Amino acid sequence: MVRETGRNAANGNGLEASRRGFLGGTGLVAMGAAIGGALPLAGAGGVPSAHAQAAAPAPPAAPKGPQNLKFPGKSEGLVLLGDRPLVAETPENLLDDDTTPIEKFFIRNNGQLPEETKNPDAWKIAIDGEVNNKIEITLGELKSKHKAVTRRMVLECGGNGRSAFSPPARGNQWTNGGAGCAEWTGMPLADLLKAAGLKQTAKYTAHYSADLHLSGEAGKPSISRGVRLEKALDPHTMIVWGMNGKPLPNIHGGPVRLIVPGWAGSASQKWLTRITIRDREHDGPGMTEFSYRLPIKPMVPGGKADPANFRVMESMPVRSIVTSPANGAKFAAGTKELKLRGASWAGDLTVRQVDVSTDFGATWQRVKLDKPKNKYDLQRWTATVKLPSDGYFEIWSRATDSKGAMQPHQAGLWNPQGYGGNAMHRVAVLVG
């Protein structure tokens, strides 16, 4: 497929080549057995047309291609992942915007979607365990009783980058496009858990949602995943029920969710209904064995896992993405520049630079870097890059954190369901 052989198989050295393939997956598609070596591929499949012409006296035939998602309210340019859970991500040109629009916003579910009620003020949420005084509060109580804030903040799938590890890890074959920068509005997290009274033993959270089980078993959580106290308390972390300006949509949660900056996506429960906070780390689905964990020590690529050599995936890696041009881009002959614009961001730190490439990595040039709105905000960037001449081109983006760590050529630290992939992003243009 586009999406998985001409990506992963492709992708033997860990640059992106799009899923998508370039120019429709009917021209030129590029990837290399070392950097820099672009080849140009029969088809989809991954092929050196040379090679193509011998191995077969008739080509097979053509694999169905990703599917746009068909959703009341959303962008049909997103791509349909699954259907059971409903996942789908946005691609890389469709987040050129500052704040994400909500109908471009990429969709992950764990379980099966509820109804929207009918009455969001009425909804409870309730915070016990390890604190002094159990809470339980409707939603228009925590709307009248505390001064609501928005904040511009990223959100992230634990599993964005998925589909460049090789060879292939589990899930959802996530590109760039399991992200979203919204316009939060809500209260820090932290007031209500002050308000509790944390003991002295409260070390972790445990968040539960009103979304059914995939089996359909009543009071089995899809998914139950906490944080560290520590993160809990920073007041980026909210309790929202704003989204862009507008009451936070069901799909993404509403009325009411978490929304944990900077960590992986899956700590920012949906339809929360449920804080409980315990005493040590949270084993609830989604926090054991490899789930949204890493190894602590580098794994063979492929090989057994060992549970005790995990951790608890917490802040999310760097990232850049070019988000204009789009891959497949045509432009006319003479071309002599492109005006590119991006986007980056760095889990729980901030970007300290990104550069790109248009010679396979052989030089590179640094963007204009703009700082962001707030905290967790996404870093837009710009430049303008000199062509030698009409032909097939590359972009390459690459982003640097505030602690120096830099975007790999590939997605390393293999893990078997393929947490923390972040292989530099690449973009195919073809001039003339």
Ligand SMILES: Nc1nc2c(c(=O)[nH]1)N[C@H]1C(S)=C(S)[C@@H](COP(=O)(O)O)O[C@H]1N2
Given for the second form:
Amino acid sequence: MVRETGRNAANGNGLEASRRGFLGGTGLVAMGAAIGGALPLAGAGGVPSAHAQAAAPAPPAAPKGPQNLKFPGKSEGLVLLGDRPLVAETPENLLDDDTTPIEKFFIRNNGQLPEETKNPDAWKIAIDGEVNNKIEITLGELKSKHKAVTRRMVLECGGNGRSAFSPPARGNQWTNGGAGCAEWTGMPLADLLKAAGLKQTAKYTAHYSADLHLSGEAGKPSISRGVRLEKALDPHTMIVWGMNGKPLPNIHGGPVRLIVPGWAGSASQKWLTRITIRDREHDGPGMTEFSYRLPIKPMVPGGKADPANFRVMESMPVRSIVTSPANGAKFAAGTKELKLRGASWAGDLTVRQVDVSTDFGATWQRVKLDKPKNKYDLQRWTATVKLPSDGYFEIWSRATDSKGAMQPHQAGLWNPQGYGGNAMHRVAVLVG
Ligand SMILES: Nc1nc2c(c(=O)[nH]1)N[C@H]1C(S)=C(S)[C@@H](COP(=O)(O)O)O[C@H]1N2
Ligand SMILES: [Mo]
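Starting from the form predicted alone shown above, please give the structure in the form predicted together with the named molecule.
What follows is the entire complex, opening with the chain shown before.
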């Protein structure tokens, strides 16, 4: 994995930048000291990442502001996390639509972008490995032979929320914007696998694609992940050629990709060329050691990780975000009420409840939570909160999934590459 220095790599979620804007360095230190605290057993810099700067002896130099993405068809509101490979996230306040428009949808690449195909219908997909009949089929044939289905489903990077880990974890420093919810059109992968005839020995998929490894070395996959057969056969796991009613754009894996909803986005292979059915857990790039894996026994944050203590990450954890107001929003003096909007989702599960706090979690208020349109859709929420006075406030949001798991205050289950961080979302606002 490439180590990338994203925005606010050291201090997490961008909240610090807003505070600095409001308060200046001294105020920041005071604020951090008031709410920060030591994290037992942590490695160097053992304070929660959102408050990390409070521990510094002097106010640090102002970090570089976020760099905006410049890419055809994409909003300049997206924040560039890396340009080799190209990675960009959607600030939470741009995730305010029921269906994330293509121009706002996050981008995550591990290798080089393939050139856009001139003839999408001639694109070939093969199914081989532990099957009775190998299949090679063009996208054109797939489309003509199978009834297209459309589902609105969340795609979320396994590293979403990484910037909240303390000590910092390796990789793109996503806030909560490594996620989007699109209308995906295609067909269930299961239909193709059944047509190939799965052998008794079939256990796992292995996904291959047309993008080159960053090194440019021919035949070296940039990433090749897979899923347990049970997930591959779930009717929501799809081969997809349409996004929000348009042909799937090249940047999102067009002409054809997988969407494995609810699980780390890396399983959703873009530019899909082949699926090999395996008789064991796949071991391609992105499957082994600490890649998209979580500790079985919790490890000491920042400590030495033992590969034998890691298992493949599957469902993503529950998450909520405040999509309005934006972090750093200012309101006129005397504003006594704020209308909030947000979104929430929970991997393979649904969201049961979302609560918000304007007093650093001392008291919580339940929001009005919408139902998903179909399984794996995101759930929008709204709330109105009262403010007791002018001044600096943080809006915190926390979701609880259908099994009762709630977002923690701090990204937990530390792991070297920072997967599954789902700390509560916090936005800072200033009244007056
Ligand atoms: N072929 C290929 N597929 C890929 C990737 C990649 O680098 N190459 N990145 C994966 C990761 S890590 C994520 S989070 C999603 C991102 O999809 P998007 O760029 O359409 O948002 O694609 C996945 N599929
Ligand atoms: Mo990802």
